[in-house]
Every structure is written in C-alpha cells, then in structure tokens.
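Consider the single chain below, provided in structure tokens and representing the form predicted alone.
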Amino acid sequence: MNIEFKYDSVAALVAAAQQAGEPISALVLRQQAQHLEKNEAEVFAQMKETYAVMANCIEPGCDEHLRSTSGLTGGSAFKMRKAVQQGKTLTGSVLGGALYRALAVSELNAAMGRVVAAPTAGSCGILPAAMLTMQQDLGYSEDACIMALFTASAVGMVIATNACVAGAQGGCQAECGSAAAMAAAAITELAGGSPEQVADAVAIALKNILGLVCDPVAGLVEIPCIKRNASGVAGAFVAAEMALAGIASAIPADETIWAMKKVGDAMSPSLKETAEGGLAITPTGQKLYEQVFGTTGGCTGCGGCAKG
C-alpha cells in the first residue's frame, strides 16, 4: 500500500487512519519506510534504539548526587522516586512516576550526560516519561511504546512545520507544549484511543499550556525548564484521560497549533529565551545568575527589583 500523505494537519493523519483501518503510527512507519527507501522493520529498531537511549536516562538521573554543571539543578528526580517508593504521593505510582522520570531526564540533559531531543532538549524529560510510565507502570508491552512514538513524531513534524517547537521562536508553549502534546497523541494511541481522540488530546494538551512563556533563569535550560516537563508530562496524561473518555476538543488540533503560532509571533522577544523577562529578572533569577556567572546580568531596568 503505497501511503501518500505530508505532515502538514492533525486532519490528515486521522484521514488517512480513517481510510486505512490503521492507527497512526502504523502508517507513519510504512511512509517512513518508504520515504527512507528501507523496510519497515529497520525503522522500526532504530525507533527501538531511540526509546533506549530515553530509557537509560532513567537511573543516572535519580542520583542523588546529580548536579548540573552550573549548580542550580539536581536532585529533584532522586526526592519524587524516593516519594514514590515509600507510597507518600498523593496522586499514586502512576502520575508520580511520570514526575520522576520527566526530572530525571531533564536533569541528566541539564548535568550534560544525554540529551534527548523530544523535540527539544529543553522539553526532553516529556515523552520518555509518558512512554516509560505507560509500559513500567501500566504493563503497555515495549514494542507498543515504541510504535506509538511514531504517532508522537508525527504530531511534531505537524506542528513544526505550521507552528514551530523552539522556545526562542515561540515560547515555551512550543517546546514542553508541543512535547506534551506528542505525548498525549502517544498516549492515547496507546491505550486504544481512536484516531479522533488522538487528535482530540493533542488539542487539549496545547490548550492546556497556551502562552506559556521561556524565561530561563540565567539563561540556562534548567529553571523552570526541568519542573515545567514534570508538569508537561502531567498535561500529556491529563489531555489523554479527558480526549479517552469521549471528551472532545470544542477547537480542533490544527486551529490550536495555528492559535499556539500567533500567540509566540504576538509574545514579546523578552519572553522568549532571552532571560530578559519572566522568572529570570526576579531579584531571585539575578542572584542565581550573579552565582552562576559572577556578575548580574539580564536586566532589562525595568525597576522590579528595586520595587520589591
């Protein structure tokens, strides 16, 4: 069957996984196949080797002696598994596990172990921890996590090509709101969800994180960065609870993506990445910036320092 379909609409996929009879990440891999001029199954292992690489990010990030190369970060994955294990979580094993391991690897890319770009090193810990939750915590066997990757790795090529997923270009509703997104997709295919649902948690995870600013403190990907992809992973899990539940999106996954580009083009630049607003030029973010770097830096002399 000869798949001819561009990633430039949520539509489109669910169309082509509507005529096919298929779920999304089936088609994906017969196109990438395909568009790659190898057979299915050699797409199929080096996804395999990618999902390895997320998973072996798991252990060396809950060390507890992590620390990134500033000092600002690590740690944190080590403080939520250790919650998980002695059962004090007020949420379960589940949306905890998803926390742990969305810190862990953000915190591994941040002390400069691995990077995961999922689709950004600064939304990396999202995807991983969603597929990881699903299969050790939700008995999903490996090979399904791995095929529903393709289905994540289709939205971000949609949303990428209408939208964008750098945090400098649009936010960080483009990079933890994009990987959340991916990872509801994946999610929902997942667990059974249909190809509408699919796309209907898409537009409830970017829904949930429009507007979300990049404001990195001293200009590192590590404050808020990491604890926003705790949060990302939560959303993710969130979108594919209501969208698996019959819950569908009033705004469909194309329009949010559209609605998610005019609202980074509207952002001001000091809101994208530039550590010239947001988190990084409270009195806080500057003195972490003066410990990182030794000297302030950042101020736009906006006065809110000195205001209080």
Contents of the next structure:
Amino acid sequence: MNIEFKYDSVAALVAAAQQAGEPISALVLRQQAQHLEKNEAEVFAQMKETYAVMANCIEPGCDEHLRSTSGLTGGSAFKMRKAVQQGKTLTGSVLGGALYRALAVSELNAAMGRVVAAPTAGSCGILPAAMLTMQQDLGYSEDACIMALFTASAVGMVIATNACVAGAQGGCQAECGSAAAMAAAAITELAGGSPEQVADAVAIALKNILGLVCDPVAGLVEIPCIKRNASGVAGAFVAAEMALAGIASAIPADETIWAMKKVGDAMSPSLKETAEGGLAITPTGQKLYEQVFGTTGGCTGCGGCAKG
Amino acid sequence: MNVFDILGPIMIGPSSSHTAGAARIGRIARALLGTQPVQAQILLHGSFAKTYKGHGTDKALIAGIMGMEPDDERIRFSPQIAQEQGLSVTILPTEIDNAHPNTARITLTDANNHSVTLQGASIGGGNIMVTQVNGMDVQITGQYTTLIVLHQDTPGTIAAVTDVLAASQVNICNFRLSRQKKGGIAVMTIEMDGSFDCELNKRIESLPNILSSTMLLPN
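Got the form predicted alone; any chance of the form predicted in complex with the partner chain too?
Once more the chain from above appears, this time first in line as the rest of the complex follows.
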C-alpha cells in the first residue's frame, strides 16, 4: 500500500491512522521506509540503534562526579536517582524515574557525552526519559517503545514544518516544548491511547509550556536547560495522563503549534538563546558567566555597562 | 525531512551548532589538506570566540581536524590526543569581517610545509557552510557529494574536469568557480547527485593544471 501523507498537520496523522485502523507509529514506519528507500525492518533497526544511544546515556549521566566542561553543572541525576532508590520521593518512582533519567541525559550532554538530539541537544533528555521510564518502570516492551519513537518523530516533523524546534528561533517552548509534545504523544500511544488522544496529549503538553523563553546562563546548554528537561518530561506525563483519562484539549494540536510559532515570533531576541535576557542577566547569571569565561558577559558593545 | 532528522543527529554534546557543526568544519579542513597536519591555527569569531570553552568548540574542531566524526566519544580528549600525535594547535579568538557568528578559520600545515586555509560557519542543527578555501569564496554544505578542485586558471580546465564527470555518468547539481586572480589559482566546487568512489577523484587529479582534488561524501 502506498502511504500518501505529509507531515504538515497532526490532524492529518490522526485521520490517516483512524482510516487505516492502525496506530500512528505503524503508518509512519511504513511511510518512512518508502521515503528512505529501505525496508521497514531496516528503518526499525536504525531507530533501535537510536534508542540504544539514548539508553546508554543513563548510567554515565548518573555518575556522582560527572561535571560539565564549564564546571557549572553535573551530579543532579545522581541525587535524584538516589532519592528514588531510597523511596524518598513525594510523587513515586515513575515521576522520580522520569526526572532522574531526563537529568542524566541532559547532564551527560553538557559534559560532552554521546547523545541523540531529540529534537535538539538542549532538549535531548525528555524523550529518552519518557520512553525508558515506560519500559523500565511500567513494563512496556523495548520494541513497543521503539515504535512509539516513530509517533514522537512524526509530531516533531509537524512542529518543525509549521513552527520550529530551535530555541534561537522560538525560545524554549520550541525546544523543550516540542520535545515534551513529542514525548506526550509517544507515552499516550504506548499506553494504548487512541490517535485522537495522542493529538490531545500533544496539544496539552505544548499549551502548558507555551511562552517559555530561552535564557541560558553564559549561553551554555546547562542552566536552566538541564532542569527544564526534567520539567519537560514531567509535563509530558501530565499531558498524557489527562489525554488518557479522556480529557480533550479545547484548542486542537495544530492550532496550539500555530500559537507556539506566533508566540515565538513575538518574543524579544534577548529571550531567544542570546543570553541577553531572563536568567542569563541576573546577578548570579552574570557571576557564573565570569566564572566560566573570566570576563563579563552580556552585550558585546562598548562594555561600559560592565565597568560601572 | 525524515524521522532521523528529528531524532538525530547522534552527537557529542552539548550543542549541535557549537560542537557537532564544529567537528564537521574541522573534518573538511583535514580532508582538504589530504595529509597528516602537524600544525593547526584556528581563528574563532563571534559566538565561537566568546563561548568556545564552555561548548567544547575547540575540542570539536581539533577532533574534526584529526578526522573524528561528530559522535566520537574521544572528542572531549582531543587536545591531549593531538599532542600525542604531534599536532600543535593554536586557538585565537578574533573578529572576522562579515562572518556568520559561529565562524572558524582554520589553517592546517603538514610536515612538508604544504598548507590549506578554510573558513566555515556552523549554521544550526549541526549543519555547516564552508565559505572560503585559501581565501577564495565557496559555498560548501557537505550535504551532497562534493568535489573541491584547486587548479590553475587556464582555458579548458573546467571542460576537462566536467568531461571526466560526464564520462562517469555523474549528474552535477551545483557548480561554482572562484579565483584569486586571472590566470592564478582557482577553485571549482562541484556538488553531485549520488556518491562515487575515489577513482573519479584520482582521474581528475591526473588532469593537467589540477593542483588538488578532494571528494567529500555527504553525511
């Protein structure tokens, strides 16, 4: 069967899946095999390798002594995992498990470890944390988790087509927001949600992170990015839980993506990865900049403001 | 766009533009030199100059110069490995006129004092654009199989090169010429559909007036 669909709307993905009576992931795998001129087994094998790279981030990322190149971050995943292992969490091991895994992948990224940009390096912890928690804490099979990554990718392609996935273009909502929406879609399908529920999860996840700015301290993918990965995977579970309970999103997924694009366009450039606004220019943010680079951060203009 | 553009690349962190893209620029410089470099001078501009320490841009560039891929876990140890391999590296933050904010200019020299200078920018998501080779303007993205042919600016040289390509049924999708001065050194950059063996490259290198030919495979 020839699969004719483009990744230009979530609604089209849902309609195609309903018509075929199959999950979105099955259609995406089939279509991608045609697109890449490979067979389905080969494309699945490549995704399996991608998932293996994600899974291999957890142990090194949880190293107590892991530190980023700048020295600013590292070791949070170790603390979070320890709390989970000791049963000292408020919300239980599923959320705790998702949090430490997201921290682990993000901290490993900051420490020049090997990661999968998903969709970006800055948001690389969210989707792995979601899928590995579904597999290891909730018992879903590895193959099912790999299939769910196709649904996540399809959502990512729609967002990249109609909005953007880069913090420099759309702020953190475009980066961690897209990753959270992709993860919410994957969790929902994996847990047995219908294609419409997948779309609702996408919309809810993105709505809840709408407007978040990209304001990295010293321009590095560390503060606040690492903790926003933890928050991103939590948001993905929040959205999936609601969608699976049958709660619909009043605003459809495609309109939410459109709104994200508009909010990103309206955002000041100082809040889009330039490190010229938000947390980056707080007194502590500036102090950390000096600590890493030995000079004062901020604008590259006359330097007068820094001398006062 | 396909699923692996969204879930990918597999790379060494922390930043696709400051780390993965930097490694790719370094790799192209190395490919252009064609031999083992003993000296690398790296000028950094804009955000590369300001943030290279925190992003490991320097390590990624050095790793690329030693031929490592953007997902090579040795990237974070590359300065040490360079030292062990006898590659001396100088890194200078500077300002380069009219350059993209993430720009590096790399000069590599081998043991026979043969050298090449390349300027490239990391333009987002690990994608790059090489903008100059030995001071001549080029536009190389590395997304297609690309031939970079340095030659003496003489009549018939371009025809001779494209004849070799035509004889091998190669379809050219982009061709660009740039030269230092009339009759001087010039560079052809030829992007092609598909990928080819290095035999093609050797046949081009054996033509008259060709100084060097480098084939970059898409990644």
